[in-house]
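So this first bit is one chain, no partners, the form predicted on its own, shown in structure tokens.
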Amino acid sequence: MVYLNGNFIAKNQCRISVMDRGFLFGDGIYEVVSVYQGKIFSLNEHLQRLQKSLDSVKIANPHTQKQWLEICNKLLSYAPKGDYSIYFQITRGVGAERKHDFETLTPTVYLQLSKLVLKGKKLLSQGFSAITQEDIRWHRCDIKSTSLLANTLYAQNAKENQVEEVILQRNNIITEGATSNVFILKNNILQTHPTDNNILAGITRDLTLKSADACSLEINESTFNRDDLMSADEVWISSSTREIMPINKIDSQAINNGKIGKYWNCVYDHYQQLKND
């Protein structure tokens, strides 16, 4: 079952107009929220970011926070208890004709559940690989827009190169991953790109910083370059579906001789505690 514009229906019965601006222009925003054994994780934080994205593109929020929660719970009631991700998509809506400017329209609202299969600490502890590429995206990466052509191309590059992620750099500054935030650890200092329009500040990013603080790491939200990345003691990426993942090889070069550092273990364990609080 999925949710579409007030109705809970089978996915194969969904119908959206070809005049929907999400279809024509990618004119919409999205969110992804994790659910652990029936418990929706950090929903308020995700809804706050959703509101920020909607405000940035001048789409009215179609629901109150209470209504969003009711929709999510109803959607979850159709599925067996387990781990899921809830995908939210809100487009500007259906216009009378295809044109770039817009009037006030009724937003199209779509939610679906996907099974969330987490890798677990044993598998994560083996470490994962990444490659670096130039960041060619637009300059409002802080908006969680459905216009994700560049990101899909990066994801395909990762697949073709048999790596987990593409780490992006703009003017030799590491911004983020194609679908994640990036952290480096050097001399017990955890560093990540500051929150600005060049990155999408993830909810998991914030929880990673909270967990790092609990592990007595010094936190430095400032820019760093590719040399810093390659010489780091530890490199991590974070996202709702990956949680906190160690990267031990970038562009075929081992990070920290391919070893997973001790601080990742502490931060990962503390993050798991946050999920259960």
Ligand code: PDD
Second form
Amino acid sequence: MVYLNGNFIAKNQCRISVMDRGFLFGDGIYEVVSVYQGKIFSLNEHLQRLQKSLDSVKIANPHTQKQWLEICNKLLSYAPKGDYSIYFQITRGVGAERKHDFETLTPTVYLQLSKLVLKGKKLLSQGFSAITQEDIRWHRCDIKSTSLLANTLYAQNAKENQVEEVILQRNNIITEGATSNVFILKNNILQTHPTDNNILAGITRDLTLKSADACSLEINESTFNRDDLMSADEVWISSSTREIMPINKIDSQAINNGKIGKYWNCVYDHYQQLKND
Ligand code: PDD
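Coords for the form predicted together with N-(5'-phosphopyridoxyl)-D-alanine, given the form predicted on its own:
Time for the whole complex; same chain goes first.
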């Protein structure tokens, strides 16, 4: 079951016009929210970011917070209890003709559930690989836009290189991962790119910083470069669907001799507690 414009219907019954600007231009925004055993995680934070994305692209929010919650709960009621991610997509809507500029249209609203298969701590503790690449995306990465061509190419590259993530750099600054935020830890200081137009302000990024604080780490939201990344004691990536993952090999080179640091352990455990709060 999925949600499309007020209806809960089977996915294969969904029909969207070819004149939808989401289809023609990638003119829309999205969110991805985790659900743990029926409990929607950090929904308010995701809805706040959704509002910011909508404001940035001049689409009116079609629903109140309460309505969004009702839609999510009803969608979840059709699925067996378990872990899911909810994908929200709002496009500008269906135009009369294909033209780049727009007038006010009725937004197209689509929500679907996907099973969330989390890697357990044991598997995560083995560490994951990444590669670095030039960040070729536009300069409004703070908007969670459905225009994701660069990100899909990175994801394909990650798959072809059999790595977990592509870590991006722009003007010798590490920005974020293709679908995650990036953290480095050195001498008990946790560093991550500040929230600006070069990265998506990840909800998990925020919670990782909260958890790091609880683990007595000093936090430094400032830019760092590839040398800092390669010489870090620990490297992590974070996202709603991957939580907090340790990266111990980048561009085929081991990070800190491939060891998984003790701080990842602490921060990961704290994050798991947040899910139960
Ligand atoms: N992506 N940066 C980028 C470019 C992302 O695409 C994501 C998440 C993040 C992490 O954001 P959050 O912690 O709020 O999930 C950072 C989602 C999961 C996706 O595109 O499916």
